[in-house]
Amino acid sequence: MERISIELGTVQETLLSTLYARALETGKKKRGLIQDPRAVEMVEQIDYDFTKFVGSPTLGASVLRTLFYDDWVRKFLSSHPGGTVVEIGAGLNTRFERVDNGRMHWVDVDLPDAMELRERFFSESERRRLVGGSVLDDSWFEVVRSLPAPYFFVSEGVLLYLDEADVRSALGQLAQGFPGSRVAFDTAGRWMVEHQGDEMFVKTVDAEYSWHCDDPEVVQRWDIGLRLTESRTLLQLPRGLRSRLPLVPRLALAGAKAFYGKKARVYMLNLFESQPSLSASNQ
């Protein structure tokens, strides 16, 4: 098999990571969190050195992220079936192929040189599109709007890299373009972007994060049109889905979150809904 060889910006290659990270869990069989054979064989494919991710705490991290974002995606479309889940810097994930229902719309959003590298595994459909675009710009939305509504936008690991001004009027405008939609994206506190260099972290890639949020709810203060309705630390499992996990890793998590308290808050993973006010639209 030949392998394909890649070229990435900085914050783009961070997408291997989450790769490697649910291609390694799915490894596991039946001890793992995540069953992703996709995942294996893109790894296998890439022609990269994914040996420098080995030993990372991060990739158990970004695993449990994933499982939150497909819990909170999959709630939605038992609710809306039909609707449209918007992939913001989809990367190299499988989430449609996980938690496709045979109905549901995706459209999955990401830079020139991340989509073209994924238009090399992944293909639209008649219910899938892939589009080359930025977080920061609304050159998709019709692409969106074409599809049906409600809709749910899914922002894993994006909005960090990003200062606080495009952060706030690329979410600004998403609340205005889509009034009524969910959008989940993670913050991180202070304490962590400027401590992400810390040995602690075993940075792998020169990617840096540029937000920090302590507080979720500074983003509905922002009066851009979001509403908080979850926030939850990565130890903060949903019932249902702490439930599914092994008896060896569901006594782990326990263990951690008695160790770290108050300390897990340091990055979140929040759920909003967009109900543009007044101030908003006349901005």
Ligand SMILES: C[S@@+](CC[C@H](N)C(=O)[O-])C[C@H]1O[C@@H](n2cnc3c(N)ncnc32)[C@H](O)[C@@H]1O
The other form holds:
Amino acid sequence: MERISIELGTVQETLLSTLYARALETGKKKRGLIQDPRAVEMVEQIDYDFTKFVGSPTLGASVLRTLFYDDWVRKFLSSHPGGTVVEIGAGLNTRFERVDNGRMHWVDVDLPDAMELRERFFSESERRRLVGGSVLDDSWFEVVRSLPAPYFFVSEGVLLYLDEADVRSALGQLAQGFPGSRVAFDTAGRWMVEHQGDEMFVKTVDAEYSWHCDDPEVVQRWDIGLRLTESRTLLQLPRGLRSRLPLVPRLALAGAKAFYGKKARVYMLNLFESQPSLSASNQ
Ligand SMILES: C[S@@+](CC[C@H](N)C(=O)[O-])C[C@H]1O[C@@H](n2cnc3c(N)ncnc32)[C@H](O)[C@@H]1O
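What would you give as the form predicted together with the named molecule, now that the form predicted on its own is on the page?
All chains and molecules follow, beginning with the one already shown.
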């Protein structure tokens, strides 16, 4: 089989690490937290030295992170089965395949080179669009508006690579453009951003986090129209998700929680709501 050669920008390359994390987890015989056979296939087909990720502690963390977001998206879809999920910085994530209820709508957005790669593996359908674009521009907003509201925007492992000013402007235009929507993204505290190069994090790619945010409520205080509704550390698995974990990871999680305590707040997963438009809130 001829493998697919790739050429990705520095930040875009990070999508291969989260892809590999899901493939590796799927390959675990008994204790895998996620089943993602498409990730395994993609890793087999892409010409890239994935072995450099082996041993990186971020792999396990990225699997947990993706499960959290799956859970939030499933909850959204259980209340709004025909609504639209927008995956910003989709990489080669297979969330659509993992949560598809047969009625939902979906938009995957990523930078042009990452989207070109994504298009080698995923196709558009009546319910799904693939768009090359940046979270920093609004060129893809019309595609989203062509699909049914309400909207859930997920941006997993993406905003951290931007400068604070860019994060603020990207989130502001999202909140203004899509009032009454849900917006989920992760934040890393100053300690984590300043120590990302430390040996313990086993650095495998050149991309670096830029935006640090010690308290996700700061985003609410920016007054750009986003209200924080939920914020969790990676160790605070939602109850339903925790009970689905096999015994060993569940015990490991409890141990990690006892060990890290408040330090786990250096990385938060956050769910915001954009303010409803005035006309909608007056109805
Ligand atoms: C760590 S990867 C995460 C990929 C995917 N969300 C996942 O969890 O597997 C970061 C992703 O952010 C995308 N990205 C970086 N900057 C972006 C931007 N300005 N607009 C949209 N996507 C961006 C990259 O191309 C890459 O796919």
